[in-house]
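Heads up, the chain below is alone and in the form predicted alone; it's given as structure tokens.
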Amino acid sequence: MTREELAGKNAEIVASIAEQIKKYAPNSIVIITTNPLDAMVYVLYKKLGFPRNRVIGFSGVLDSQRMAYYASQLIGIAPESIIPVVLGQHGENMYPVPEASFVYGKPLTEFITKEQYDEIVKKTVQAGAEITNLRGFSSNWGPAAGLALMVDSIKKDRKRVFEASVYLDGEYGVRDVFAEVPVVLGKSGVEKIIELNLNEEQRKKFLASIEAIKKNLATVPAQFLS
């Protein structure tokens, strides 16, 4: 199944878990990694009724680091030295942004050709499906490591910047949708949403990814969205 095909089946499970969270952990900060991620975190948010800073979708840590890895293989620089940016949907319509990614102040695009740019974007988008095809089931080590980093930043109030799927209420000109963007994670959960200065072409690609999220969300039964 694709992430999108999971929407109807997983929404019921997420909604039932939300009821238990409200009952047993009403003051918690919740991070979800269930796919299709951006739709499921929206379901969780609606069913919990928590403030938006306390409901977070895990996605960007994985997507951005996959992008850094593929770029590092092409340009001979350690992945840790690359600050990668992936926006929008966690899925087939995610938007990797090499021109907004940096290697110590220099845009990643200055290190790669147009062909390499396209290859990095393609591999980043297809990474999840490739792992599933190779293993016969979805990834687990990568998400577990990323979740641990996010939880550590919240628990210890480290205020580290990660990419995560969070509720947008005007940021990037978008409302009432969860999407992958850079955020600061601290003891309150999402303490700040960082808005990148997208040019017209970048904004167009970002909004196309947002439309894919909305289209996926439309496949979720209405009773799970209110």
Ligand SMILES: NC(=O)c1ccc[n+]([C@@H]2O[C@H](COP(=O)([O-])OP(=O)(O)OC[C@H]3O[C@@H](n4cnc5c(N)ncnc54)[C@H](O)[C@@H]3O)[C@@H](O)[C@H]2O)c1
Given for the second form:
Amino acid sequence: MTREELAGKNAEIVASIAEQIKKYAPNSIVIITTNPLDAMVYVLYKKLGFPRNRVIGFSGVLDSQRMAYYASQLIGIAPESIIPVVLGQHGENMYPVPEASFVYGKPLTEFITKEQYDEIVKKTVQAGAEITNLRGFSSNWGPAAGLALMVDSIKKDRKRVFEASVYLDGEYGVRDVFAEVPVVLGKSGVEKIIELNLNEEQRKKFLASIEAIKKNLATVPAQFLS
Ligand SMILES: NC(=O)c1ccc[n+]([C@@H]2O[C@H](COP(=O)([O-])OP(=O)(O)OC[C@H]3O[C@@H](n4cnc5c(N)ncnc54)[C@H](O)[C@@H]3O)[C@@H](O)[C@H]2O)c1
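The structure above corresponds to the form predicted alone; please provide the structure of the form predicted in complex with the named molecule.
Below is the whole assembly, all chains and molecules, this chain first.
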């Protein structure tokens, strides 16, 4: 299928599932993984009509932990001890930000060379496609493990910070779009959106990623976007 065909077909399925969720679980907090993620979570949000804290797109845990893994391979520190940041789109226009990632207060960039920086960014962006190529179908253990962490934080009100695709309404200077950013997950769902202080160059890259999300959303038939 072309991306446009996929977006249209999956939007139809997501919209029909939204009807069932509204009927049978009107107070639920909903996390979706279906791709194209940032467009499908938008469709789900519009069709559910739930407040934005109860509609969440999964992908950021995967993208950011993949970056932590690739960095860990180069610097010899466990991925669990790296706090990674990937922003924007879940897809080839995602924006990995090693300079906003830390090992116990020390920026990741102080552990790596410029070549390693580029390698980490490239591998992180290509990770999904690489896994799909190697396995012949999409990754599923990684998303399942990441979803379990997010659900645990919501159910037990742990208020852990994860990257997730959430509805931005002015945060990061953008509106009416779902994108990956760090958020606090607790019993109300998304309890806080953490806004990073991006410099001018970082902001440009973030906005380029947002543009890619909007471009993809424009391929979804209009009836699923309101
Ligand atoms: N967000 C992420 O980080 C991430 C990561 C991996 C995969 N994904 C996405 O997750 C989705 C699922 O991937 P997968 O590998 O598990 O695919 P899969 O093909 O193994 O599973 C899809 C499931 O959806 C079911 N299904 C199809 N039409 C349906 C309908 N109308 N109603 C209810 N169920 C229906 C199928 O029976 C099947 O069980 C894909 O869109 C994939 O791209 C997202």
